[in-house]
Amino acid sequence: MMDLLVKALLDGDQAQAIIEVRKLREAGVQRRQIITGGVEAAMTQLDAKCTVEQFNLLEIMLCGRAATGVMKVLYPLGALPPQTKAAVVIGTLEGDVHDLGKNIFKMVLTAKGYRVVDCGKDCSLERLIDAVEQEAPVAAGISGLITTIIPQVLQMKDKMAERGLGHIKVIAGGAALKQATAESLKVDFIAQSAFDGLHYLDQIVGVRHE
């Protein structure tokens, strides 16, 4: 039965994925098992396909949407899945209202057990750093589709250091940022995909990949 859930997720078929997860719950399968054997398994397979040759944004988006639907069935009324890992603060910087990439990243991290604090889109640098100061995350993730946000990215680490937050890692991602190097943007890591960012975080917190 878990294979059917994985297939529905990889097909981006949210309706079928929800049907399968309800069947699993009715059969007594625990939520954690469904996340590990279903949602995480599908993400692992999708991760493997996300090479330069096979990368398909629509496929990732549909799978992400289906996985989000499954998570809402497993944890209704806004309840979050078990958060066994560190906190991560994320946001799309001010002037950019595109948040698909951020939302996919959030879904991947949440499904993997991270506590994600989402500052939303068109988020000022100050508001993002306020959240970092308040939440004490292992990292802050900044996303951007347009190049006009780059000046803000360049200020991020310095402004964090001014508040004594220089030890917190900064991950950048999105079309406007992933063409650059971490050094040129003054960040710790450039994520080429949501999974790339996940792997970096897992390295920071010492998670082993099977």
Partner chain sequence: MNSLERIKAALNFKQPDRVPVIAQVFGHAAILAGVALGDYARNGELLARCQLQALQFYGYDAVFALMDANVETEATGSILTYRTDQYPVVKSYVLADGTDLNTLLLPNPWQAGRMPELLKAVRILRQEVGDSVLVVGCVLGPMTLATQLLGIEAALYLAIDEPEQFAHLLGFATKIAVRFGVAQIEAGAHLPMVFEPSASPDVIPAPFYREFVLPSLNQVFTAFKQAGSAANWLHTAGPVTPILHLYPQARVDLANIDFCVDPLDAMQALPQTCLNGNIKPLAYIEAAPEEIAAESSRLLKLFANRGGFILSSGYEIPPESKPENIAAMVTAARQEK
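Switching conditions: you have the form predicted alone, so give me the form predicted in complex with its partner chain.
One chain, no partners, no other molecules: that is all that follows.
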């Protein structure tokens, strides 16, 4: 029954995915079930398909958009937010405009049941840490495509510790950062791809992979 939704999502067909969701709801399927059996299942299949060599950006963007559309239908503004695994704060730091990678990470996380707080691109460290303080996430994710933002990354953990947020994990990704090691950037994890980042988060929130 869920197969048609999964197929529509994998096809990146947002309109069809929404039709399938409406049918499922009319048939009395719970929202939570639609998310785990439909949206998350589609993401898991996409994840399995995407290796570092085989990575079709547009395919992921379309699937991510369809999934985001489905979530909006299930939980329109004002409705109770879905029971999320955890919150994650993400952003691209000041001076960096590359935001495609960050946005993909956001879609992947959203479709996998995380609540994502997006601080956007060209975001100052202060603003990012303010959001971390407010949202109590399991992790903060930094996307960095240009090397000039590395000095900001190096300060992130220390500045968080100063504000009593040292227990929150910091993960990083994007072309400039993924060439470095976690130790050299003073972060907890470097993700080679959006899915790599997802796996790390799943691990720290204790999600089991079947």
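Everything quoted here is computed from the prediction, not taken from an experiment. Residue numbers count along the first chain shown, from 1. We call the rigid core the largest set of C-alpha positions that still match within 1.5 Å between the two forms.
> Taking the rigid core as the reference frame, tell me whether Leu145 has a CA displacement of 2 angstroms or more between these two forms.
No, the C-alpha position differs by under 2 Å between these two forms.
> Is it true that Leu165 shifts between these two forms by 2 Å or more at the Cα, once the core is aligned?
Stays below the 2 Å threshold, so no.
> Can we say the CA of Glu183 moves by at least 2 Å between these two forms when the core is superposed?
Superposed on the core, Glu183 moves its C-alpha less than 2 Å between these two forms.
> With both forms fitted on the core, how large is the C-alpha shift of Glu26 between these two forms in Å?
Residue shift at the C-alpha: 8.4 Å.
> Can you read me the CA shift for Ala41 between these two forms, rigid core superposed, in Å?
Rounded to one decimal, the shift is 4.1 Å.
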